[in-house]
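Shown here is one chain on its own, the form predicted alone, set out as C-alpha cells.
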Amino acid sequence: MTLQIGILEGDDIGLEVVPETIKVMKAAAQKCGLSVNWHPVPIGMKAYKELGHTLPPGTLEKLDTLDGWVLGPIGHQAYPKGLPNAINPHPILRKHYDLFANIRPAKSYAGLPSIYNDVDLIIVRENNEGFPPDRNVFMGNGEFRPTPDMTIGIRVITRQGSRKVARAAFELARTRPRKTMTAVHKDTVFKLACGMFAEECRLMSKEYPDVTYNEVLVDTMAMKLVMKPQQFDVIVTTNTFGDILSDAAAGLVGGLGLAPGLSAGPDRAMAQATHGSAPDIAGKGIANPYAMIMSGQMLYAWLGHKHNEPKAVEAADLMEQAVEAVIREGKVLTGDLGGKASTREMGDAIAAKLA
C-alpha cells in the first residue's frame, strides 16, 4: 500500500527537527522500497500568521483522509489570548480522532550522558481522560472556582477509556523480549477512580496470559523508578501519572531531548516528542532532532503493524538502527548530548546511514 502521512511543522523548533524527521522518513522508506505519499498540513503560529487560525479550516478535513501525521511541538502559551482562532490544536486532534494512548519510551544508550544504563522502557498513559480540563469534559472546562478561595478540578476515569489504554499496553508488551507489564495507580487512596483503572487492567490481564502482569502504586513507583529503572518494561497508567512519570524517566535517561512520543488511536496516529517548543533555543540550530525523528520511527513501526505493511516496520527498524549507529559513533551529535552538531548536520548523519 501507499501511506499516506502528513507534516505538520508546529512552532519555534518543531520547524527545524520536522524537517530533519521527514528527511530521515523518507531515507528509510526509499531504502526498502516503502511508498509514501506527504502532505504538508498547516497549523500553529505560522498558520496563524498565514491563514489566520492555529488550526485552520480544512486542517482537519486534510487530516481524515491520512494514515497518520507528524505533529512539531505546539508552543500554545505565544498564541494571542482569547480568540478562538488561536486555539491550541493538539488537543483537538487527540480528542478529535481519539488518540487514547501516549505512548511514551525511555532508552539509554552506552556513550550517552545519563543517570542510568540498560534502561529501555515504555510508559503507556492514557490520553483522552484524568485531570487535564481540556480532555474530562464535553462542554466548557473540568476546573472551577465557585469561591474566591477556592478551586475544584474534575478527574474523569471511564471503564472505556482504561480498558482501551490496557488493551494497547499489554499488546505493546506482548511484542516485547520480556513480556511484561505493569500497571501503575493510587487504588488506596482513590478507591473509586483508581480503583476501576485497576479493576480494568486486572480484567485484561487475563486475556494476555503470555504476558507477565504486576501491579505498583504510583508513589512506590515513583522511588522504584529512580532506584532501578532497568526491572520496568511496558508501564501503563492514568493521564497525570503518565505524563509525570514519563517526564520523570526521561531524566534517568539524558533528558526530554531523548524523549519520543507517539498518540495511538483506533484508526490513526500522531508522532509527536514529548519535549516542548523551546522557543528559548529556536532558529539556532542547535535543537536535538533525536526524539522527534524516532516518534517519526514510532509512527512507521505503528503504520505497519496497523496495515500489515512489513516494508513500514522495516522502514522503522531501519530508522532505528540508523539513529543507533549515530549515537554509537558519537561523532555528530547536538550539544546536549555532548557534541558539537547542528539539528541539520545530526539529521544528515542519520540519513546517511540509510543511503
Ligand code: ATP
Contents of the next structure:
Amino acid sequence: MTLQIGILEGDDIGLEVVPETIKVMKAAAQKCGLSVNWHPVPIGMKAYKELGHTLPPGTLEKLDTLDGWVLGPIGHQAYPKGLPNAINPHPILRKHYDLFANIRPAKSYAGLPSIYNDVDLIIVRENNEGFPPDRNVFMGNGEFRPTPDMTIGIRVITRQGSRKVARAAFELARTRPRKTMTAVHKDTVFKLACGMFAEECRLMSKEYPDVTYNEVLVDTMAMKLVMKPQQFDVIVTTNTFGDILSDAAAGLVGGLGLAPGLSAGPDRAMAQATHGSAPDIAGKGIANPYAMIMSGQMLYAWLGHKHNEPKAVEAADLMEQAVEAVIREGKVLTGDLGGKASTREMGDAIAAKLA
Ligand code: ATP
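Switch from the form predicted alone to the form predicted together with the named molecule and give that structure.
Next comes the full complex, this chain leading.
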C-alpha cells in the first residue's frame, strides 16, 4: 500500500524541526521500500499570512483523505486575538478526528544529560475531555465568570472516553516487555469524575489478564515519578493530569527536546511532539529535532499496525535505531543535549544512518 501522510509545519521551531523529521522519515521509507505520498498542508501563522487563516478552508477536507500527519508545534499565543480566522487549529484537529489518546513516551539514554538514565515509560493521556475549557463543551467554553470575582470551570469525564483511552493504554502495555499498566487518578476527592475513570480502567483490566494492573493517586504519582520513575511502564490518566505528568517525565529524562508524542484516534493519528513552539529559540537553528523525529517514528509504527503494513513498522524500527546510534555516538547533538550541532546537522546525521 501507499501511505498518505500530511506535513503541517506549525509555527516557530516547527518550521525547523518538521523538515528534519520528514527528511528522516523519507530516508527510512526509502531504505525499506515503504511507499508514501507526502502532502504539505498549510497551517498556523504562515497560513494566516499567506492565506488569511490559521486553519485555511479545505484543510480538514484534505486531511480527511490522509492516513495521518506530522503536526509541528502551534504557537497560538502569538496569533492576533479575537479574530475568527486566527484560531488555534490544534483542538479542532483533535476533536474532529477524535484523537482521544495522546501517547507520550519518556525514555532516557545513557550518555545524555538527564536526572535518570534508566527510565522507559509511556504516559497515555486522555485527549478530548477533562478540564481544558476549549474542548469539553460542544459550543461555548467550559470556563465562565458569572461575577467579576468568581470563575467556574467544568471538567468532563465520560464512560465512553475513559474506556477508549483505557483500551488504547492496555493494548500498548500488552506489546511491552513488562506488560504493566498504572491508572492515575484522584478518586478519593473527585469521587464521581475520577471515580468513573477509575471504574472503567478497572473493568477494562479484566479483559487484559496478561497485563499487570495497578492504580496510583495523582499526587502520590508525582512523588513516585520524581523518586523512582523506573518502576513505571505504561501510565494511563485523564487529560490535565497527563499533561502535567508527561512534562515532569520529560524533565526526568533530559527535557522537552526529548519528549515525542502521538495523538491517535479510531482512524487517523497525528505525530506531535510534547513541546510547544519555543518562540524563545525559534529561527536560531538550535532546536532539538529528536522529539519531532521520534513523533514521526511513532506515526509510522501506528500506521504499520493499523494498516497491517510491515514496511511501516520496519521504517519505525529503522528510525529508532538511527536516532539511538546518533545519540550513542554523541558527536552530533544539539545544545540542550550537551552538544554543539544545529537542528539541521542533527537531522542530517540521523538521516545519514538510514542511507
Ligand atoms: P506550550 O504551552 O505550547 O506547550 P510551553 O510554553 O510549555 O509551550 P515550550 O514552547 O514547550 O513552552 O518551551 C518550553 C522551554 O523548552 C523553552 O525554554 C524552550 O526553548 C524549550 N524547548 C522546547 N522545545 C525544545 C526543543 N525541541 N529543543 C530545545 N529546547 C526546547
